[in-house]
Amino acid sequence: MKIITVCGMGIGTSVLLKMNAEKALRGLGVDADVEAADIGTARGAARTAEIVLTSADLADEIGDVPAKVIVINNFTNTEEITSKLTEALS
């Protein structure tokens, strides 16, 4: 499974979200390849990913992709990330 975490520049909050998503996935026992990306890279990468995690203001910019785009409100809240990933994976 491929998951993309997205922020505007691809170096700050997307890396934080990547680390927290990996932590959540470990807790769920899910094996996934998680990549951090900027919005420009994410548009292409999302075409081969199953899930995209991003903020509400960037979700619409990703465009029409086959990946499930999930809005994360608090990138540091592993409970929110775990909950939304659980819902997406079920």
Contents of the next structure:
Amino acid sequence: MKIITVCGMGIGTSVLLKMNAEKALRGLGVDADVEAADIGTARGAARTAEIVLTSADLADEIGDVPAKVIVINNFTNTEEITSKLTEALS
Amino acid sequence: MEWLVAILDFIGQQILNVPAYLIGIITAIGLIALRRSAGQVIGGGLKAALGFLILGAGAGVVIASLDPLGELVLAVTGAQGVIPTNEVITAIAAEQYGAQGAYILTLGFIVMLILARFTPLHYIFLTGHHMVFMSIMLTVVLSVGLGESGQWAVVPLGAILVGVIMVVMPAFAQPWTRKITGDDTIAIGHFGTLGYIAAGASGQAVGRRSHSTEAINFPQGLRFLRDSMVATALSMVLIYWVFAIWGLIVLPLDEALGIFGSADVGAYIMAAFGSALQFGVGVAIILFGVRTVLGELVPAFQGIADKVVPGAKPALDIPIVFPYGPNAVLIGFIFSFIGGLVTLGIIAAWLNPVFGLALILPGMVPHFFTGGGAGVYGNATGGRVGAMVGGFVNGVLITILPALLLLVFGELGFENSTFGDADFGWFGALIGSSFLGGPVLGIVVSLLIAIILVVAASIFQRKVVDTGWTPGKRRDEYLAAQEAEAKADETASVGAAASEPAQTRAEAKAQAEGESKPDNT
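Can you switch from the form predicted alone and show the form predicted in complex with its partner chain instead?
All chains and molecules follow, beginning with the one already shown.
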């Protein structure tokens, strides 16, 4: 499974989100490939991914993509990420 | 023994002196320390090395696109035109300074861990690209300052300075950061911090009674600028065309056309357009490289930090505060850009002719990210007025400071790009100018600067941050009092029969809130 994390430049907060998502996935025992992307290439990257993690304002910009877009309010909160991922995976 | 010398020489020259391999090895070591599987270690290390090589490819594209612009600016204004873009100057500088920069990055990270462990400054700086930029910036400044004979000191001194700046800046910004996020769990680790503190302080000074930006129904049309590819390409097209048309007006036609080697005016205009897009292409390639390196390196660093300094506050990239004030981000960006243009005018009219400062052309990306951040900080203490003034002040800083930094950059000072964010400017210029009196004095002075910063930040942390000082308290009290008064008025005037209008009002308010924050719906 492929998951992408998105922020404006794809090098700052998305990398943070990627790390915390990986932590959450390890906790859930799910094997997934997590990649960081910037908002410019996110729509393209989302075509091959199952799940997109991003903030509320960027979720609007990603718009309609085949992947499931999940809004994370607090990028540092592993619990929020875990519960939202669990919901999406079930 | 000769074979041993030969092997060590091979390792030293052909592996550890090549930045890409070095970064790959450092990443692999980090992943081994985290006990990742062999596949993950090899894959991560290799990916980091490839990412670094991608940087070099992007740098070539960017330089090729910037050359004609530099020529054009020089021809029409007689001055050097510079577009501050961290990624670009890092990619350019990495070819010569990359290996030393990688050592500074790694040792600087260790210095940061030590400081975070043993001083009151419990911050772990996790903004990987800014760590890389700061390390490369200091490598350049120190290499120039220390000269041939002092090269041995570049890495140890650079590591100390990088480690220090990574823990002191989050501490200085923490009272404002805490006010924005509403709790004390995260810090800001971004080298535009001087701009954010200046925005928070000036916002407080001017916006004593101003309401929050988030109460405004703001058009969301400028959001597309958050896409860095669009923002970069668009701003470069504007800059290129301004100077291309200016060139057509003031230069002899042959000379102007010669800059792009164009046959006629149409081809000339479109060549400018094409070069501008090429710049966007180069930046996109470099960003892809940075992303590839950091996606592997930062998790390795964070894993180590978690083990060495448990419970430290993560210091994160500036967009982490953007959700706390989406309107403030746009206002800050616009006013930062205006501040940049005004300062460019001052440089062109006065500072360039008198002191020879380079013309710092506004880069859309630094203005968006640091200006947006400054808007959020200004709004936290001074509302709408604070966001405007804070953004403007940031724009002034990120235009004047890069010009000063170029003065201590030696040969790289003649490139058409430099570091954009405020802290690179003041810290680099400060360290660079401490070497004016020679290498030995420079080492002493820059170590003194490091000690003063750590002591000052520790005192600030103990006396200001830990005691819970909140900037802009008076305004909060004023606004709270006003709100309470409005509520009291409402109940008094509306009286008993008016539960209906009060309800409509509440509905209208809810609707307005819903409109101003469409993201939440």
